[in-house]
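Just the one chain here, laid out as structure tokens, in the form predicted on its own.
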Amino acid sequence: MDAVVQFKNFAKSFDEKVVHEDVSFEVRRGECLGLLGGSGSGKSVILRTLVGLEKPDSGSVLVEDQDISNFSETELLEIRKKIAYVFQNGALFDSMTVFDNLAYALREHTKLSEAEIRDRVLRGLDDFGLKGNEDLYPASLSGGMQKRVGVARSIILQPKVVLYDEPTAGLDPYNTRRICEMVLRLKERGATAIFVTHDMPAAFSVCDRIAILKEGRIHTIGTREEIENFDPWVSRFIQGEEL
């Protein structure tokens, strides 16, 4: 299976705290990847700098065999076009409805005509059971509903790559679930993903392999069953321990 997210040798820093030292891990075509870690292990750096809103200070990271770490603006649109961002808290424009919220992309990026905007937005609001919600603003949501809106907003590209930036803190049960619900689908129509997240049983429930962090490099790779006794330190960690 062909990697389409390569981080290799990957090191950042700000000012004096260095957040990754030695970073190296593949995504592969069609996969989700967990991406875990304690408070302060750089998760989010990881996806920002997937997005070029973050650069290496060595190493390179590759999406789809391109190495992105110098990339100019100009060149990192063509990038974002394939790579959608799920923001922890939606990330929703306040002033436009959730129509236009999902439109808005499509508005600038393509060419569709407005009919055919309308027609793949309500798709979009009906695959992720959203339908009816089309004319209401972010304020009238719940926040669960304002993740799932924020869902649909950035897969409407159809990108590439989904990566998902704790999708599901501070959610409800039921809430929670609708999210994974979510993920797995993107998943079966060949979205390769990368879910960052604290959430042990939701990270099991949607990821193929999962990632953690520690100490500025990856300090375990593989599926559950590869990592739940990898060592001490990650079973404990796995178990929601105090380390």
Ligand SMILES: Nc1ncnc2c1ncn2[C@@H]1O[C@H](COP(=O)(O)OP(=O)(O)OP(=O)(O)O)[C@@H](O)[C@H]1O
Given for the second form:
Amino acid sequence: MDAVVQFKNFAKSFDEKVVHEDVSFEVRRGECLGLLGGSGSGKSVILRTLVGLEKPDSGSVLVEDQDISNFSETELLEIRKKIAYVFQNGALFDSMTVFDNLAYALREHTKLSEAEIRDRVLRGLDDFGLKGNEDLYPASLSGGMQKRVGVARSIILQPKVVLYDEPTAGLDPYNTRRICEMVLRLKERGATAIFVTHDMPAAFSVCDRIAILKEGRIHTIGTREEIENFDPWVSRFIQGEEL
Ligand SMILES: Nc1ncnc2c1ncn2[C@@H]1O[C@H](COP(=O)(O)OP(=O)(O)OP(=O)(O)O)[C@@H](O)[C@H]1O
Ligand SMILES: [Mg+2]
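Mind pulling up the form predicted in complex with this ligand next to the form predicted on its own we just looked at?
Time for the whole complex; same chain goes first.
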């Protein structure tokens, strides 16, 4: 099956701290890969590397067979149009309304008319149960709504690849379910995704395979059935026991 994203022998350290020693995995076209691991295991660094916000120390990072490790800023702009990044903290523009947060990328990167933009934004908000909130500013939204606006904004350009960094963290079960449903809907439309989370039920509900990072390597990768019985450490990790 063809791979949209590939990490090959990826290594990354910050000063003396080795975060990734030898990480290799691939994300297949149309697949949602769960990326799990303890806090500080380097999940966000992997996502950041994929959009060129970090550079590998060694190894390669391929997006549709192109090694992006040494891409220029101009080349990275093209990659960032293809890959949406749902940031861990939402990263909304505080000084813009919900409407303008969603419209921003459409105004910057497409030639759509304002009427078409309005249509796309309102449809995007409706998909996330956010209709009627378009004139509000992020500060007046609940945490769950901010997260949903963040996801809606990230995917407005209908990207081929979506990177979700803990999109359900801190959400109640209802909002968690809504985000998971949206991830599944995008998957049905053919999007390839990496889903970083600490939420095992959410991971099992949306991911085709799950990769677990440990000590700078992919400790295991596979379907739920494959990883559940992989080894006692993984079983304890999945059950949320102290390691
Ligand atoms: N720019 C940076 N400078 C220095 N250290 C960094 C930098 N970015 C990440 N690190 C370190 O790399 C390690 C991995 O960070 P990362 O944010 O990827 O962890 P994570 O798996 O996403 O954790 P969490 O689940 O808490 O979000 C951490 O020890 C972090 O302190
Ligand atoms: Mg993180």
